[in-house]
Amino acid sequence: MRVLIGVSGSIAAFKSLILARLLYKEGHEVGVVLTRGALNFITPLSFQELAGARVLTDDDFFKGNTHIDLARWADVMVVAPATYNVIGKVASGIADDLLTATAAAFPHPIVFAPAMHTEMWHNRILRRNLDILRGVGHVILPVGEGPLASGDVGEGRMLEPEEIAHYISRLERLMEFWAGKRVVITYGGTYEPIDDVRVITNRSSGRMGLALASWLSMARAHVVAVACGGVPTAPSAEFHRVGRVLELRNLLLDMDYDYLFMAAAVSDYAPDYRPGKIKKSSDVLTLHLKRTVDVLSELGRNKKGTLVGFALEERDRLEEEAMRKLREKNLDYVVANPIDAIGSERTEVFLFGREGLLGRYSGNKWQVASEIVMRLASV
């Protein structure tokens, strides 16, 4: 696997040439792009002599298409140390190096290894930066706690080598099983409306759907991403937003599909709708609620390929509901979370196919949407 290494200007730069150095050992292909700043740190020559590896600098920068040769040669690219002020260039579509143009011209999802100091990565500048990069698919590796290059102890330092060696390992295999297959993610929340002013939705965030699409289209899976309400788009080659239950149904029963991940929260219920806005005449408003179509029923019933159900349940019968939605809707798996991870960006996952538990995984929801699809890889 070719791999694209992006260093910019930070102490923690020399992790990145023992980064190099693993993945020439277990046999990927390195190319290495380094910032002015990563200069003042580390030589081209070390990731040559150490890594066998192509170094480019900001002198070929305008040698030729270099950037989108650069994107077109990488399977993966990944920056590290990722520093604040790379991420914030990224995130505000500023090229104006040959890391940040190369990454304005790769295709897929990027992965960052952040680098900096405690009070740096928890500026509320930062968070936005980095919500902006989740949000439009790219990757951001969890920080390490401990000595900084300040003397002080805190959050921020880059992971070690072999920790972001392992994630690239990751993704390899999970190519090997999923490029080139057809993936359909729903994610988000439906919503009915009350009148043409107000409606009922749901309390879902879409980020496992948005994690379950970054990963599979960092695995070159051909995603097809099915967005409910008002969440961002996710990282896809073919995107559609939908509102209402039957809007969402309609357009999955035309659709083909290897697997279909039904991460949306879908409304069981909908008001008889009013025309035009219903008025404030008194202190109480009674709904009339009715039963919704059930759209992963009829996705089962006409199954096309391998369907993922999930199911928000009670943690005391989170197994018990879950293998009765797959048994009943006839899925293939289910992913379970309790209901306490409605909105968080941490949460708590049980994997349960026919014949039972499959895994249990708990951490941020990029890192538990890789574990989903690496499990799925190797049943």
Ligand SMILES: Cc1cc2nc3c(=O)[nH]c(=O)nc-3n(C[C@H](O)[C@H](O)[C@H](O)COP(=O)(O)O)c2cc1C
Contents of the next structure:
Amino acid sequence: MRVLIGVSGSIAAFKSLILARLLYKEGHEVGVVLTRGALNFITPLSFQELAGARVLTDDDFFKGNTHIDLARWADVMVVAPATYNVIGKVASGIADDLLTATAAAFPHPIVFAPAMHTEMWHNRILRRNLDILRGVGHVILPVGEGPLASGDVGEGRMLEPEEIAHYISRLERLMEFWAGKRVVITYGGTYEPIDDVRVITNRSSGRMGLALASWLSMARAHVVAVACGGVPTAPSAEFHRVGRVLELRNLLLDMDYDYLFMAAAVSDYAPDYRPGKIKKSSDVLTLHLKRTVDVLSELGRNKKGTLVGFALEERDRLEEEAMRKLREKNLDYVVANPIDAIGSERTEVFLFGREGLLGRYSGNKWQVASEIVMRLASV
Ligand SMILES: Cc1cc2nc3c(=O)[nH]c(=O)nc-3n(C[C@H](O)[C@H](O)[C@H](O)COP(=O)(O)O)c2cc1C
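Next up, the form predicted together with the ligand. The previous block was the form predicted on its own.
Now the complete complex, all chains and molecules, led by this one.
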């Protein structure tokens, strides 16, 4: 693979040398873009010598269409270390140097490995910028906790180069399996209207579906993203947004797919819809809820490809419930997670196939999603 490493001005820049070397030794072709900030910490020569890399800096920015050529050249782009500054610039659509202009032109999700001091890592502007990047499908690798270059101890250390290399290298295997496959991913929580103003929904953040869409888009699958409710758009070749369970059902039953990941949290019950706005007239308002259609069962009865269901269960009944769902609904796989995972960034999942447990993964949802798509590629 052709891997483009963007290096920005963090004290962790020396680790990107090790990353470049590891990727080179694994047989990848390595390209490097250094920001002006990065040049304070590391030299182009080191990358050239250690990784046979083509190294570019801002001196190359206005020598033709370098950013476009680089973005077209790379199969994968990883920004490691990613500074507070570079994260903010990419999230804000700023492209005033070679690294950020290349990021703007790169048509696939980008992998960011942040590195910064703990105070910067907890800064609320950074939090918002990371959410923006995730929301448009980029992958944010987790940071480590431990001694920082300043001598302090805390969160914000860049992930070790070996771990970053591991994620990048597995993309090659993912591409072999997923490239060109039509993959439908539903995510978020359905909205069932009570009247024209209020809805019943749930606390699904859509993060797991977004993370799956990021990895599969990077692996060049033809991703069809189906967002339920107000969750962010996902990186995809096709995008749909639905509200009600029935809308979701009608859309999905019409779709062809090689794989369908049903990561959306679908309402089991819906109220009787009343047009207009229910007046605040009495102290108690009773809503009658009726069972909604079981979308997954219908998909299981009209199967067009591999069906992956998701189950949110109590920990002590996780396996039993996941296997029951798999059999009763004619699914191929079930990703089961404990109830405490809903709406949170970290999760723990259990992947079941027809024969039982295939794997157990924990971490942030981007790490776990990568394990799931990897495991399915190796079955
Ligand atoms: C010694 C030193 C270490 C730094 N380390 C980091 C760091 O780890 N992470 C970070 O976000 N910024 C760090 N900075 C600040 C950035 O270098 C600065 O914001 C710079 O403008 C980043 O430019 P760039 O993102 O274009 O490379 C450091 C600055 C100095 C002087």
